[in-house]
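Heads up, the chain below is alone and in the form predicted alone; it's given as structure tokens.
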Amino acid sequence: MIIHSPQPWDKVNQSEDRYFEGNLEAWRALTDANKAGKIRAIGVSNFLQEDIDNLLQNAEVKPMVNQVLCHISNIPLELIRYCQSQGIVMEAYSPIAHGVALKNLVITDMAEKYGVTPAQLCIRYDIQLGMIVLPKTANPEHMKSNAEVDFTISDADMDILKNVPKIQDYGAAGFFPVYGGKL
């Protein structure tokens, strides 16, 4: 069970208020449910370092996971490193950027170099960052292909992928607040 966002969904990227007190109350409820055996694991999603620090400094239990938007061209490297240093598992959602990454020439050319699909390259990239990766598909063939990531991207190519310019337009998925900036 996770707190989906440190801010109310309609306030994401619209407010400087990080809702520290509300997050602590929600976290206490999750902690109580976890201790009572009602849920096995608790975590957060879209929490920045300041939001994580609020929990670490004020809560009895630290988050087990922080689920964040992470894909080639949108990599919160400092947040990933920080959470990992605190023993918080990092999960990457939207590893192919709602399909937008599949149209990027750097990604498609590099996927061809490795003999994999662009989606496989994107998933493998997040894995090599130490992330648990949550690709989304209802297509059984894509599910099978998404699991076939038994290759390694070279350090030099990882560096190239870390410097792909940030996606500015997520198309139809652009209405989601997480694509709007801060998170």
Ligand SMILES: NC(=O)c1ccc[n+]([C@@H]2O[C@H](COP(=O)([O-])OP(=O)(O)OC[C@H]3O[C@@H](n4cnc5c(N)ncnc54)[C@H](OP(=O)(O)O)[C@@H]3O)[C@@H](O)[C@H]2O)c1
Contents of the next structure:
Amino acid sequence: MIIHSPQPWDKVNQSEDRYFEGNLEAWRALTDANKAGKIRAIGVSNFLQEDIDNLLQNAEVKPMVNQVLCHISNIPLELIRYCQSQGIVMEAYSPIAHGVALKNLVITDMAEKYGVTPAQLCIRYDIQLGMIVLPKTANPEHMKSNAEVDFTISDADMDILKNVPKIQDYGAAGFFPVYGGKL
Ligand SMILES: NC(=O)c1ccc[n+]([C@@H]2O[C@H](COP(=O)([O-])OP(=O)(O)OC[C@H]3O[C@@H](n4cnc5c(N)ncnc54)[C@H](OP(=O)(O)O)[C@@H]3O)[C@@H](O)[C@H]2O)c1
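What would you give as the form predicted in complex with this ligand, now that the form predicted alone is on the page?
Following is the full complex, with the preceding chain placed first.
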């Protein structure tokens, strides 16, 4: 079970308040439930370094995972490295940019070079950052091919992909706070 966001959903991108006290309380409740054996694993999502530090400095146990937006063109590299250095597993949500990455020419060209689909390239990219990857699909064929990512992106190509300009427009999903929108 994870805390979805350090801020209330309708305050994301609207408030400077990081709700440190509230997060400590929510985290204490998750910790108690974990200790009581009611939930097996506990973590957080959309936590920035300052939110993580609040828990590391003031809570009894650290989060097992931090689930964050991470896809080619939008990679929170410093946060990933920081959490990993603290022993927190990083999980990537929307690894295919909610589908938008499939239209990106750098990604589609690079996928062609490796003989894989753009979705496979996106998923493999996050795996090579040391992350657990959470792609979503309603299509069984996509589900099967999304699991077939036993290839290696070279260091040089990882670097090229690291510098893909940030996707600004997530289309119809753009209003969701996680994609920069405001409810
Ligand atoms: N913690 C958070 O705040 C947060 C926020 C957002 C999302 N998430 C989680 O992250 C997971 C994934 O999120 P997501 O849906 O935003 O993103 P995603 O996995 O980046 O993208 C899903 C889209 O990609 C398409 N797709 C997937 N595989 C494909 C393939 N092989 N070929 C072509 N199209 C493909 C899907 O269409 P088809 O169905 O047609 O394949 C769907 O339109 C979900 O479980 C979600 O709950 C968490």
